[in-house]
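First, one chain by itself: the form predicted on its own, in structure tokens.
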Amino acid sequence: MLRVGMIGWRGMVGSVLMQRMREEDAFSGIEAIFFSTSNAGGPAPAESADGAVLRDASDLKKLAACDVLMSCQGGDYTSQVFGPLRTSGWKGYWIDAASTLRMEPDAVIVLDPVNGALIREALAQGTRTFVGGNCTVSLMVMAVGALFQAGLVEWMTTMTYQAASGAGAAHMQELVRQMECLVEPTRASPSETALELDRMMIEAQRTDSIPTREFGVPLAGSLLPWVDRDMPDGQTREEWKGMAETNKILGLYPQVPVDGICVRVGTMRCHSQGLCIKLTKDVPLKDIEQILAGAHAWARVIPNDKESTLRCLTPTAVSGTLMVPVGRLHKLKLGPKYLGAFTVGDQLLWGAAEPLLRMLSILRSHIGS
């Protein structure tokens, strides 16, 4: 039986993968190990094989002793253990949430419903590390990469509306109380005018009783045009994911541009995003469709209608599903090889734990052959 080491499993996305599995059944058939960096020797969950207790998340050894590691802890940990687990001798699997080496030549960033074919090549040459991708990259590739992958795009570019959530548990509770004290100024005085409500609004975003430890500014009722660190060229360093991760998910060569403005806005959960694609030849917008649409189980192309768009195209529609909707598709006046799109997807589903979980599924079978 496969012995599976759980590592980081109460995080925010650690806890959507427990989620995930238990709905699933995929604690079935495996010998789960669950670790802690802060509390080893706790009662472990349920599902655990082992006594029921936590295993210390930085003794190499007990980590060692399974065949697959999966970690949802951050960069940090992987960026401690990762390395000296392999230097001791360790030739287990290990399944990653984090960016540490997601850009490593012998890691492979999983994402099975539009790189399968990759993922089974690599396990075949005996590749044993594996990384989920960026939530927005994942997202953009699970709802456009069928027209990578058809070689129909010349390049693109993305403005990303991401959610709060993206950021981590601490930031969403952050939202949360920046919204209480918007709110609570109105609750005085309900009535009054629309010019004195703006007045109000403004003048709490700029006092110094908002809470902004993680944000570092008021996003409730704003927005961040800046996520990641600075990079070379003015980018940031989620500007700089979108097209070194969607090329190397989608095994491109040469390499496709992508690149864009990446923005944090005040939705809990979701990345949405707004695409400018050049094709690299003038194609009928029902063939774009219709490629679109059959490129995985998960595809839903949306009517370019405002009942439709405002309906199945909206952080509110998707949260927590597995659905990734694209539309507003329609030929830009800028010429007939310019697309326009809009896709929104849950990214602590596809764009973080789903992958995971399907990398073992895929693991699983892979071993069983």
Ligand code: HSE
The other form holds:
Amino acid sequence: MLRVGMIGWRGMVGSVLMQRMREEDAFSGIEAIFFSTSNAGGPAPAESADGAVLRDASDLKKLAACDVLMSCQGGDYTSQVFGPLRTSGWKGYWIDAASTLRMEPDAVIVLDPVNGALIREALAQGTRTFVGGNCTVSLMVMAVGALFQAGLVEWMTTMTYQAASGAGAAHMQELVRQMECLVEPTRASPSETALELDRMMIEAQRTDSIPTREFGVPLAGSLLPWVDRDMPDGQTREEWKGMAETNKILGLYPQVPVDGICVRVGTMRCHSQGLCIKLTKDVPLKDIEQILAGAHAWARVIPNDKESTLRCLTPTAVSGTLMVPVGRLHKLKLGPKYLGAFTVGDQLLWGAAEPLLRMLSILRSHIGS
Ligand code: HSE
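Show the form predicted together with ligand HSE, please, because up to now only the form predicted on its own has appeared in this conversation.
Let's see the whole complex now, leading with the same chain.
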């Protein structure tokens, strides 16, 4: 039976992965070993095949006894154990949510509804390192990757509206605490005018009492046009990943330029993106809609009307689902080769846990387990 080591299964992405694995019955037929960086010897989940005890996540021998290691523990952990494991001769499969290894030449970024063929080819050639993509990129590629694959994209800009979850669980909690701080003063004076409410809001945002330890500034009632650390040429690292990872996921050569501005907004777990696509030719909108709708089982083309858009193309509608709707599709006034689009996706599902869960299943078919 395939021995699968789980690391970082208690964090936010790990918890979503565990939930999805249970829903998909992914623990049956495998021997799951649960590791911990802080609680070795503690009780393991019911699915544990190893005496229901947590193993030490820094124990290279224990790790190396697994055929597959799935890590949602984060980049520092990957940096700490992956190199030594490989150097020690471990030939198992490493499936990771962290960005550390994504751009390594012998690692594949997994997003099988769009690059399943590339994943299977890599497995056949002996690749053993598989990494989930950046959430923003994965969700965008799920939505419009088919246009790239059809050779229809000359370049693309993406303006993002990224949820608090992308920054981590503590950020989601802080966002809600900030919202409470904003609403609190209005409870005392429920009948104020809009301008009076506005004054109370800005005052609450600018006081020292609003919690800002995670974001540094208030996000509630505001937005933050900066995600991740800075890079040369004025980009943030999140913006840099747009082009690097899109091209790697889709195996595009020559590379298609992708760039934009990444913005954090006060939503909980859905990333949204406004896209401007320069097409390689003037393709009729109907054909574009057909390509996008037929891309995979989770693609949804939302009619470009107000009712459908507000019902189906918002974080509120999409959160907690695997659907990746794309809408607002129309030719921009810039010219017939310029396509406007808007897409929304759950950052914790297709943006994080789902590609890993599916990679395990692809791997099991590959090795016949
Ligand atoms: N870097 C992303 C964000 C999250 O901050 O929203 C995961 O890829």
